[in-house]
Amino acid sequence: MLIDQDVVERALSHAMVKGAEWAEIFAEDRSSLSASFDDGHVEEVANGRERGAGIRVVAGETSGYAHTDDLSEQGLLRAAAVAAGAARAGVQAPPSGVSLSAGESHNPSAVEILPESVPRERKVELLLAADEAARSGRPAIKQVSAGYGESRREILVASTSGVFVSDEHVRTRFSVNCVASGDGGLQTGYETTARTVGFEHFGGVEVEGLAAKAASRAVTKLSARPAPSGELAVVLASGGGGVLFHEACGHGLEADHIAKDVSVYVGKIGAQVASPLVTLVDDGTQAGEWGSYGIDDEGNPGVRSVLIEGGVLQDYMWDRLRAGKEGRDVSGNGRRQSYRYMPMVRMTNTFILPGESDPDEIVAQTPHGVYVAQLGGGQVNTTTGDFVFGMTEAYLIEGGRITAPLRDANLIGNGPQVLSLIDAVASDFGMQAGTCGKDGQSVPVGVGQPTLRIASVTVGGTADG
């Protein structure tokens, strides 16, 4: 236990001498090691250790804020009356006691092999294979880099509802980036893999299989012809385009874009906001992805949320404060990049259920159009639901079939229009890994979706259409 808990009851009390509301304290350990690859060295291998106590305190409509690196009595009783200060609560009050009960967290992702536990030799070796199957029999590859990465996230929450509960997260990830030069100049491929879990993910994932396919992916870009541009049909292949929902669509379902009135699903649940074809999901509890934990950085368990069912929008994503104030359930979104921030409303696992299509029926049903294999970054304004997004593995679609490869572009659209213009999804399905920032903080989240075609949206290439 990272902190005892007739410690935390008396820095809880401490943080109520002003009249607040609510307290809270937010207590993690998080070490992780992370090592590189580049150009045929080990550039690094890194330790990281960050550990401290975020203490929040509630009163009326404002919201105080401390953290300390210092765990003792004495550091969280400072922190407590900073915070308290800061959320500038009424007449001082003499100190309530403050009764907690241990709660359980229920962790979908169990652990089998501490990382840790693991010689680091082990974890080069991972990096040495991965560059030399990318470089094998692809004398177009130039450069390839690597990176592997873990961590061991053990969190406490606490607050004066009387809640007191823990959680440990583990996570291992690699990744691939690949270089092929040619006539084509330089193209990239780039492949990685990341789940909740211990050392065992690289018992069931080959880093050489996902080193051959980033590696293939550069050096088919350097035949690549321009993307076409105008109107077309899109069509996503399972798992690739999971972060244009997260982003174009996810983001504005999110409560406090809700409350500050800058998303376009403002005062819509119950209404139709997507294709009857689309069921939109953001799940917690899924076991060993990305964006899994037991309990969210409020000390809620995970949920597993409809957000939107059949094309109609059920409900948005909700943190403690703003489900309180609307009378609404909390729905385990409450997130946090470390304990020096407040949390806020994050997405965890977001995704679209499949559907009955056959996977290859959507492209041979797709006379012209683009499939696309991978999507990459992009931007989106909430407000209006705007986005572009990059295409970073793509293909013309000619007479029902994937021809040839595509150099990279950019899709073009706006999200609401986009959930409405899904006229095919397939039984398929496929997750992602991915980074999620928002006003400054990242965490980790997942993304997918089943193979689908979008009737139109604009590509942004350089050719006719």
Given for the second form:
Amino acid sequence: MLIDQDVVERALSHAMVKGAEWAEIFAEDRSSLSASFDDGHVEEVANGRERGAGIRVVAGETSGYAHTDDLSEQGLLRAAAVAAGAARAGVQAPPSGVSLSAGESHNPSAVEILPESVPRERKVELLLAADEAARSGRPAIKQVSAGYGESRREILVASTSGVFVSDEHVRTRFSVNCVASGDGGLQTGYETTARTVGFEHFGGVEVEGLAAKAASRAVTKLSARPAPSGELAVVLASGGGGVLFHEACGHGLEADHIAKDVSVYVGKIGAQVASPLVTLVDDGTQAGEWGSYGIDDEGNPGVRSVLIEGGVLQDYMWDRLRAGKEGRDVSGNGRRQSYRYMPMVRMTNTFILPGESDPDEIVAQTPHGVYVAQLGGGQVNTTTGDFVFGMTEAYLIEGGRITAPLRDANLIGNGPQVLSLIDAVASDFGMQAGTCGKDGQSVPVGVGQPTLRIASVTVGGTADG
Amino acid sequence: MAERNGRGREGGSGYVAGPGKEAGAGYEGGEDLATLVGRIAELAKAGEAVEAYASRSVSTSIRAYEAEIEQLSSSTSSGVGVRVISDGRQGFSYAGFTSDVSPVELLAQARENARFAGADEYASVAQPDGVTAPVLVTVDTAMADVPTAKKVELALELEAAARTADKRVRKVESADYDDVVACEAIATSTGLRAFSEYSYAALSVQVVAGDGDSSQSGTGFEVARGIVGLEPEAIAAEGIERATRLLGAIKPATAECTVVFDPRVTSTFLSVLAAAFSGESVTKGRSFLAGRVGEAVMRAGLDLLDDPTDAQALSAGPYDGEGLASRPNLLVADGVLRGYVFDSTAGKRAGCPSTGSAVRSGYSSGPVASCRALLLSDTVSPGMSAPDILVGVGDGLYVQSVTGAHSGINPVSGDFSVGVEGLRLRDGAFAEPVREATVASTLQKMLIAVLYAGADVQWLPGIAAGQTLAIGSMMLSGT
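Could you please show the structure of the form predicted together with the partner chain, as a counterpart to the form predicted on its own just displayed?
Below, the chain from earlier opens the complete complex, with every other chain and molecule after it.
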């Protein structure tokens, strides 16, 4: 346990004495190790530790926050007083005791091999193997960088509501970035795997295969032609384009955007907001996925929420603050980057459920368009619903066949419009890990989708459509 | 100082921002950090190089919403990172706190990590190079005495101004006051000692305007060293103008056109382009500018200067991230590539000295070579104001904001494609608003196709100045 229960109780009581109406302690101890490979050798091995506690106090309409890297009782009492002061609680409430009852968390991700129990030699070997696999048989590959990372994050959440619960998040990741050189200049290929599991991750995932994929992506693009410009049909390969839904509607379904009336999905519960083929789920309970956990950073269990079913909007995503104002249950979506930040509504693993079409048939029935094997990052303006996302591996579809590779370009669309233009959803499925940034905080998330087709979306290339 | 404040050895009593006092009062100068990094550097053994970096920041964030304070957070963060190079093998270790850090333990972990790295003959810690650090004013010492009540007032004024100035404003999504007072210290076993301080205060507002079915958002902001010069009404007006002028925006037809970047967009553009000038990217074959020194890479008459000694730049500072003196570096002169930016390691790999261009993103990672304060100037048509440029361009697209810059601009291949919102330009004046479109080209072509780089320089947060920038023949994709 990061902090003893009686110490936590006294710190929370102190916040109440200082005028809080509600108070919460979030304590965290995070250790990480990374190893990076570049330019033919292991460039650096690094490790580090962060630990501290953040105290959130609510008084009236104001949330006050302060944090400390001192987990002693004295440190916590001081932080509690600062947070209460920040909430500008004017009136001194009579001293009140706080009594907590320890809760349990059920982390969906069982860790078989703690990463720190594995010698660093093994981790370095993964990097060397990836480099060799990327270059092998591909003379055009001029540069390979690769990264291994592991982290173990112990959290404890306690509040004057009575909750006292802890969880541990173990995560491992591996990425490869290749540069290929040809007559037309340089091209890049990237591939990553990231899961909320221990070192057993690398028993199931071959880093060599990952590296080969990144390398061939770069090599293929050497002969790529500029992407078309204008509106076209786009087929997203399974697992390669989940970020579209994260951007196109996920952010717009976060209850903070709804409460402030800055989302296109305000007032749309029960309304048809997408093609009947679309069922969208946010699920923090998916074993091993990058966005999974036992409890969120407000101490509430991760939840599987069906947000859109058959194209009809079912619900938004909720944290304590927004759910409290609406007098409803939270949905386990209160997350924060670290103890230095206040939590807010965030996605976990957000994905579209598989449909019934055959993925190959979807391509075969597309006379002209773009086949996107891999999307990179994206961004959305929740006010208008307009979003962009970058294609990092894409091909032309001509006469129902995947043909020439295309250079990188962004796609741009409008969330509600694109969701309504999905006219085919396949029976396959794939997930991908990513990092979601919002209001200056980054958290790990998963995205996923089956192969599907958008009848028309704007491709931002330079060639004639 | 550490002893006097009860930090460090005496029971690790830690550190909380402004306990019971005004925020900012928690800032204590950082002599303890200089002592800490000095002690670590002095622990270096024969044959190894050690670099220690520590930082502390004291910050306040206040968000106003509908005439109330929605959030107020007060925080102090500090940490220390140690880099060790032994037989060319580099290890790093950090702690996200400084109150009870053991220099011996931290160094031992970095050494242990180094054992597993590969030998790299170029890996190095900076050597003193005789360049004197400039004297720069990067901290507003008055910030320590600004009461929290004053900061709250600024946030509330901003929110009220944004909410009430124009009836088309439907919502003020956020109205924020943020400040930070920070310091950093670096010490190396090669004898470098660097200490610097900086402060910022910022007001920013996100306005949502509506008209019929159309909703648009706009951001107004101002960043300065301190609260002097932060004008809530002007910032609110900027946010309102940027939201309202997009009302009724439509998706444009696909066509090639001249594009004019808003100063904020130019700053983003230059910040991403900066990666291609990084000596590390260049020496590792990850830049489209590699091997092109002496060639024309921009339109004749354009100069690109990276000058972190320009006190106007918010990113200015006396030292770089390895403890060397900051210095100006002219990267492009009259359109011709003159060189790149190097830290010690990338410089050694390229066979040239560091250009004082090591940048750190905090205590949890080591330095990397990067541009620090980029500014583009045009000697062919100098002194162009934004209106001059619009008139000079005549017809085209004014890009107010871009999305997907991180996913759509590739500084290795040069491919460029970003989402845009903005206004049509007709006869040098703003015309109908445009949304849900992209503009695309390649960085190589865009740099040659620059028509005007404005003299309306404004230093924005980040590593590049903002200025109005006109670029010919880009592909606009819409319907």
